[in-house]
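What follows is a single chain, given as structure tokens, in the form predicted alone.
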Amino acid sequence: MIIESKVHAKNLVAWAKEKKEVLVLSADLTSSTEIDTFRESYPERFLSMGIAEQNMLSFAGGLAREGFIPFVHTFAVFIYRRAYDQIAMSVSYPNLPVKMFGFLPGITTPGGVTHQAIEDISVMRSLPNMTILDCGDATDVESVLDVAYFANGPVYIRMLRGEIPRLFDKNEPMKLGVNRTLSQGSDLVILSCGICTEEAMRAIPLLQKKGLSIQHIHVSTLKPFSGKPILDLIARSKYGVITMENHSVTGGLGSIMAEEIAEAGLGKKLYKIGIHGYAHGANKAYLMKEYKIDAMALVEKIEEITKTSFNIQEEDLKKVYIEPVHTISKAEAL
């Protein structure tokens, strides 16, 4: 697997070089979010808002209304938890182009529940104009500019930092409402969206050598979400359909399908791997392993489904790269 360093910080400045609308704006944590380089390249596009996260977002509105095309960046949390009313009637209600850039999304980051954006996709997603979208490696978070900068109005988009893997192929990038079909099956439908996703492509490649038939399908885009190709798959299979996703079992993805499945009527099954509840702070893998929410996690939900032991050890799983928590990538743990 190929580990990318970086990959917003390098990224942002060539893309963003003939498009002069677009202002970066930062809450004090510059590079942090990986735009210290951006900063450097066009010191006149840059503004840095300090520690008032509620006052950027409505700074954020004004400049959308003049014309400009604000990308907000700071951690996710002080996003949505500090400034949703700001949010909500500065940004969503007039439905401006203001492109919220969250990162630290779930639990990777060691900071514990002050720093752990858990709930985020439930909040944002009951604004109306909201439009969502989670990057799951270096292809999506490269991808995300674009699909974030031509989609209308307001964006949430939960973004990864540091050292992150390539999974999938750099000329097919994320597109708006359009999920990524890995692997195809009729036993179980699997949708995973953000880190889980590289978690599942762990166990499923083991699940099929025992026999195991899994349509596998990775979700960027939450808001709005594309449900009726993934419904008609659920209805032709076996089990019924598991999400896995790096957010709260309640308000994420397994409440969007559950939502889809109820009002198409569908007899189907949903199993949903989440997080319960808060978590404490710990290096990434320590946390996906400790809320169950990683690769072991899922071989144990289908067996619980399947009624089978398919006999899957830890260590016959695909290894997992484990990002050391200060590197020369990240500016601090946190």
Given for the second form:
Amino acid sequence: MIIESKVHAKNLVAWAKEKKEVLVLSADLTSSTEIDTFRESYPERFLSMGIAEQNMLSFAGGLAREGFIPFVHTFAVFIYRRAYDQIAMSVSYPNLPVKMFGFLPGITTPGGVTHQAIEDISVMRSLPNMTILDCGDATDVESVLDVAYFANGPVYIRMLRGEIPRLFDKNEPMKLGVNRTLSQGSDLVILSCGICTEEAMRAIPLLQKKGLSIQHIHVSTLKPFSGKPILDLIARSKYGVITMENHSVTGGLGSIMAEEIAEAGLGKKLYKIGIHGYAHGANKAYLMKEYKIDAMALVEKIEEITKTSFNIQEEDLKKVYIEPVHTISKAEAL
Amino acid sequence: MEQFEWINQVKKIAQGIRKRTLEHTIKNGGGYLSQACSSAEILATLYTKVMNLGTVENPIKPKPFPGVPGAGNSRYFTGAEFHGARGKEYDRFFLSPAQYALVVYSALIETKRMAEDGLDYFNKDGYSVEMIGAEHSPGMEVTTGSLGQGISQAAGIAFARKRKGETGRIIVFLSDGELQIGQTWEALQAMAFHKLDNMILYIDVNGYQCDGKMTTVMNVEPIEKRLESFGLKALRIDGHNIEAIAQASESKPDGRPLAIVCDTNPTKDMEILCDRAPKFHYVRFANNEEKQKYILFSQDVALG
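After the form predicted alone, can we look at the form predicted together with its partner chain?
Now the full complex is given, and it begins with the chain already shown.
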């Protein structure tokens, strides 16, 4: 598997070169959100706002009203938890192009409960006008800039930093409202987003070898959600759908799918893999195992659903080599 | 002589704001009346003497609510049209405590920016002249009813305008109660740090908030010292003294945002309100008898 390092740090500088209207706002987490290179490259377009997120979000709304496009950078929790009223009234209500880059989504941080954004999709999805994007790999992290930039109005992005796998072909960028079909099958539909997609990609080849036919879809646009093509696949599936997310089982991808299925009157079973309750501080691999959002958790869930034992071990999952894949077949546009 | 003439004109407009707000409160059975008492001279001076706004040829009739802003709403407008055309050289006005909307509407009518019958649409279902105004309401262009957000949004606009080389100033009207909010101080420190000396804050220190006298709810004094320690240039004046308001407004920008702390009286020229002390935030008549008292008062008194 290809691992890329500091993807956003390098990419943002190149991408923003000619986009003079793009301003980067930081709340004292400049290197932690990989915008230190941007600060050094374009100091006049970098605004240090201090540890004061409520002002930062309303201030960004003001900048956006005057034609600038603020790229707000901080940890995800300090965007949606700390400044929710400001996002609602200064950004979302007036439908302003403020692009919010939320780092450390879910349990991707040892920072513990104060730093783990486990209900951000749930909270931000309730806001009218809001677009929500979730990055799963280096290609997503690079191409999310264009998606956020061209999307109308405010955008909230679950962003990755540091060492990131490249799961998707570098030449197949993220597109608004377009899911990535990673495998096709009729027994079960698996919808994954964010870092859970890598986990699913570890488990699925082994499950396929055991004879399961799996439709795997990576969702990067959580809102507006492109439900129709997925619903057709679920309707045709034998067992229904599993959602897998680095987020609370309340309000995220699982809940989105529950609403879609219920509204369509589908009568198919939904299984949610996600975080139950609050987590605590530890390393990412440990937490993903502990809170059952890793590859093994998916295997176990499928064993439960199919009432079959696959005899797949942790070591087998670790050994799976993932090369960057081409997204299969036609685009599932909005 | 000419210099006294403008003062008389501002005085007349301030009296008009009070009278209009009182009459409306009686008609409506309630209203934000003490806010008119305390801020009438500040708003009258801003609209007639201080702010460089685009002209409005004919007083504008308030429009129906245009729907919320969004990608699909091409009918949307803000209340900024009451301040005339937008231009690099023009000032922009931001009402931070949107609870003062009625007072601003009265000021817009008195200065011939809003139609004489504009208050007939106040709080009227389906109209833009809302009780706690939002960005579609006359004289407003951002949504500030959630207190503390107005100053931050205005600071973002001030930063952007400075960056674009626009010379117009950002005028923000604040209430003293907002100084209890954390976000206000976040905004103040950011304004000082980013040297937004194109901003002028007018703070209406009437000393009262919803629960009563501010010093019994949560003290914010000494305001001018606190502002100075945050890096602003702060002047403290009598907020009913029109000349003092105008003079303080002419203070030359020196890299620091300017705060004009205006001491005011929430019952100014309306002694009848004193009976309600210390609850001035919103006047709602307890019974018909009280309403009759206010009607008599409005007929008897010339208001200053």
